[in-house]
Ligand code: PHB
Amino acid sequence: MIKPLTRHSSRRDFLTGVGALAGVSLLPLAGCAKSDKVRVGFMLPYTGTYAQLGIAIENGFRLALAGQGGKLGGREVEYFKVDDESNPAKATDNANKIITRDKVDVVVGTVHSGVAMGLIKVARETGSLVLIPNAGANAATGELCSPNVFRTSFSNWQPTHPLGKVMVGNGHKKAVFITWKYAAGEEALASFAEGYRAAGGSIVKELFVPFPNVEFQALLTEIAALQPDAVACFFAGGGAVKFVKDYAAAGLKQKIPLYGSGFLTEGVLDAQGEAAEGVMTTLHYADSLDNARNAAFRSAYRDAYGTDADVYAVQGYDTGLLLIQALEKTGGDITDREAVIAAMEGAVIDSPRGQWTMSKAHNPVQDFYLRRVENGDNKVIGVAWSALEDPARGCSM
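Now I need the structure of the chain on its own, in the form predicted on its own.
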């Protein structure tokens, strides 16, 4: 087993350890040496709450490769899948299945942060190359960072950090923050608080709802009594729909402006309807971004899959672009792990979200956009923060 990275471990130490295990069956290098094809494994949710996210990520990835004739570095690609069911309890077993059984060269996964932690554990032990297309857990590119693990989406620290500067700039210096009581919500709150206080704002109260509870009425009554300048929040999916509708129904919408991480309105605007109008969010993507790459991507995605792309499809697409760029530089050789890692670290991705680069901790350095819901669309009204880099606390690569 490779010695896990510590604060004193180095990339060279890690790669040396991987090389020493070249004959161990867990390593994807062993499978690659016997095949002319690049073996790509998807460890994503294909059933349950996050199934559509997993499908969108895979679709985006395949669309990126379609632009290369379906190849990576001139080599044919063979795909393998495991449904991780967004179940952290099964994460280690599922990761071992796709790495040990299928001997993939690279794992693309996953959506759920708890599942990602299990996948990273196996990746750190085996040296397997892992590309995270969504899960935002700060630890993935923080204290658990690893030379062979890259993220192409965001850290939980990033989306809410720009909100503080935006809100204070709009004159909202006293705020309430409300979120689910779970890891992602707590990380979103911590980042918001850091940015908001640095900009001169003060958090009147932090309010929590047990995950995945969607009973908000008592807390909305408390918000009304507190009378903050504004409310910031972190919710997603069905919970975001219910919160935005309840916020409006409680009569707060016209009195206390509502802000949130972009996932508050991403992909759920149709369900939120009129209640979402005017809500402001920050995220690294918006459907209406005005750049040539985004226009071409959205057109190609609709032609290929008969539906509109979303942020998850973009993240899958960019994961494909990152791997394409790396294997172009290595002539299709994915067994030269040090060269592949170096190529990814130096990548500049021309994305539908705008150009981004990879941080030293292997997390995107990217723009975050200020969006306001107008006529059922997350309209981009400016850049909330240019080239925002996650602080990667605890990472010592």
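Please could you give me the other form, the form predicted in complex with P-hydroxybenzoic acid (PHB), since above is the form predicted on its own?
Next comes a single chain, given without company.
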């Protein structure tokens, strides 16, 4: 049994665990030889609206390594942690803490696109190896792409790219898009707009809520008055629970079909309950994907943590698989930067989401599934777009 991380234990672990100790007694002197252990730093949200996402990512990563006796390339692993609170204002400081103070060999971070931008800035200055297990900021594998930065999740361009075609195919030609006003939502909207307009749809109104606010009432009233054919959105974590419940409670669910990028219904279906039934989304994963790797992964995750896996757990798991593959190739040497990067660039990940490869810009090339919530599950309707590759605009790697 892997020690489960829960919302309650995570903060305590963060304050009293290896991460906190590292800042005090385990701090290596600058320039000194590093310990034999591979130093892995989690820069993730452990508090706030994305706390559960950070926890699932760490759980998934640890589960992948558990398959190797907890090791990477035959070497023990030492973990360091920083709670980035999904707060972009603290991102550079937090990145510096984990990279410069804790001297990790690799950072696994983060969830929030704005925070990722701060982390990438520090990664580009220091050359540190960074694996992004969620944050979709397009620039990370676009104009700010960098040899030492890899993403194991998606770009914000990807999940909503197939959505417009699906909606027009269902006869919904006039839509409202509603989202939090920050990079992830804005980029999800821009990509949705591209695909929706190309398919013959038009966006009648774009509505925004500041992140991480969940006061939706006034905007739901506006949607009711606008009477679009459908609503599309980006919300995730705690905000997604509130939005889906408020949408149903406002009486909109029966009248105006709700669509979104699949984060809307990931890891939150129990909390959303009846309100989520019928919601249609596109995403690179679904609980019910019928492949052997997914079945084994979901059962091992449940055994280890006593809770069900979701897309964030998968992304954490795949981040572990990527590192395992790379360090197997280098015999555990993470300091052989060129070899590590080459191995990651050539990686083929046999994932619970289906097999995926790394694009030249270091972002997954992967299938996107159309899902509909049925009886409390994200049921797979089909593949909405196969082997979708982010355009990597501005990346010249």
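Rigid core here is just the name for the largest C-alpha set that superposes within 1.5 Å across the two forms. For clarity, every value in this text was computed on a predicted model and none was experimentally measured. Numbering follows the first chain given and starts at 1.
Remark: with the core as the superposition reference, the CA shift of Glu76 between the two forms stays below 2 Å.
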